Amino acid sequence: MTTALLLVGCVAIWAFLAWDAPIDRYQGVIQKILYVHVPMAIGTYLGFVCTALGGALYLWKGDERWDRFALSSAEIGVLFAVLMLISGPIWAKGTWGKWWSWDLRLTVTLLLFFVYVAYLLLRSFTEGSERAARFAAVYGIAGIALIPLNYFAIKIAAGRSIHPENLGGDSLGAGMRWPFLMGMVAMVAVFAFLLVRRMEIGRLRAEQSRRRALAGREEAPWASS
């Protein structure tokens, strides 16, 4: 309960700072989507990096807890990716006059989303399979190659991207840095909260499956002979 209250407080401070931030002279009020869109991108990256980390540790140690960590991270990463792909086009429509443009960064972002949606589909169709878990671990590790490509897409595009530059401290106007940083902190806190809760659900499901399997063997002892 205390953790949830702290999380609500963190998000409330973020929302207040974003609301109180100055309005950009060129983009107007729609620029404030920055304080949502970029933190969602950070949550997406964090989710998929944790998926790869959990997969690598599962391959190394063979502990199913790391497999649950990878799966939980992928689910949360996809959730953040959906929110990122919703907020981005809204910002683009208000700023550039169109919802979508097939430039390199947007294309790689969409591809990254589909890669981990496919990861979740694989896991849902092969639940409980150790072989599928190992394949998914390798797949999840390979998928993060798209993250640095996504980040450096603007430089790779060499001026052909609709995104002007990667955001940094110097590219934020006066009064924008704190709401931007608080958005990052809030999204990391939200990610951690959701991950812990999703891991707990995964643990309970695994225990329930083991109890059912044990009960089935006790009811039909001849099946194991």
Second form
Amino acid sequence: MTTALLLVGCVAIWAFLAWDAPIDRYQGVIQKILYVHVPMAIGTYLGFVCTALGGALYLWKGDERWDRFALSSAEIGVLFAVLMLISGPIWAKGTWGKWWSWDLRLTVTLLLFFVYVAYLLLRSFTEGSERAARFAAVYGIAGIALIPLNYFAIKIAAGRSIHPENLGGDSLGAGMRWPFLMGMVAMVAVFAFLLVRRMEIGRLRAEQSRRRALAGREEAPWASS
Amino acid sequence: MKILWTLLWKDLLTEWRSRDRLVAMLVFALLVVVVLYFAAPPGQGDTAREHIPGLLWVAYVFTIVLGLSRSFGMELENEALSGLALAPVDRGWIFLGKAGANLALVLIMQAVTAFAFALAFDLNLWPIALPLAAVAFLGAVGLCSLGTLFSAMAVRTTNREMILPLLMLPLMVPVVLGAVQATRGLIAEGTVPFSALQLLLVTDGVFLIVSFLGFEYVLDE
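For comparison with the form predicted on its own, please write out the form predicted together with the partner chain.
Below: every chain and molecule of the assembly, starting with the one above.
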């Protein structure tokens, strides 16, 4: 309960700061979408890095908790990616005049989104939790290993990027830095909260299926032989 | 390492006797060429012809995905896949044997498709035949290595035909982009851009290493 209250407080401060931030002279009010879009992008990449990390640790240690960590991270990463892919084009339409551009960073992120949707589908199509965990771990690691290659490939194919460069403290106007920073903090907090809850659900599901399997063996002892 | 040659020989011999996978790949590739010709008829201007290398690689990619989906399918008969998994050898060599056999089929398909493309789109590929073959080979190495790894996973899933393209296509992008750039350079100017060659070589290396190491975890009893 305390965690949930802290989280709501964090998000409320972020929302207030974003509301209160000055309106950009050139882009107008639509610029405020970036206070949501950029933290979503951070959450997306955090999810995908955690998926690969969890997968690698699962293959190394064989502990199913790492697999739950990887799966939960992938699900949250995909959720954040969907929100980022919705908020980005709305901002782009208002600023660039078009919904989408086959720009370097956009394309790499879109491909990464497809990789992790495929990751989740692979898990749901694979029977046996241990096998699904192994396959998904290999795929998750391959997905993250290819990010630099995708960057390089799309750079030579698409040319120069029109996406804004990484926003540093100096590149933001007066009063815009705090909503951004608070957005990052709030998004990492939301990510951590969802991760813990989702891992707990995963643990309970695993326990339930173990109990069911055990009850089935007790009811039909010949089936276990 | 003996397992590599044994598997390669076994797969190629099986294919030679049945010819079902190669014939299916060739027919599919030719159908794709026909569909692409009518979907994007070649114009006379340079801009219209700029898309031809991309279309050629689209035909290759679709056909490779189709062909690789059967790569491990035949190993399911008589539990041959379990036999492979239980063999007391490094699984990386098993991967290389399977990937090598896939590569051989893909190279034949690429040669026939390029010939069909040249006829359909009125291209003179003879002067660049050798470098084009080298580019096709580099592209095929990357696609077959990753495809063989994912095919070994897909065969153990409930929706194997559906999952393989979903797994392969997003990760194939660097190879396809490198190969398209290289082919475009060859057709337009007779030379391969260095950046495209660099991308193909690096991607092939990374795909081979990831697949060689990852195969250890995807083959199970």
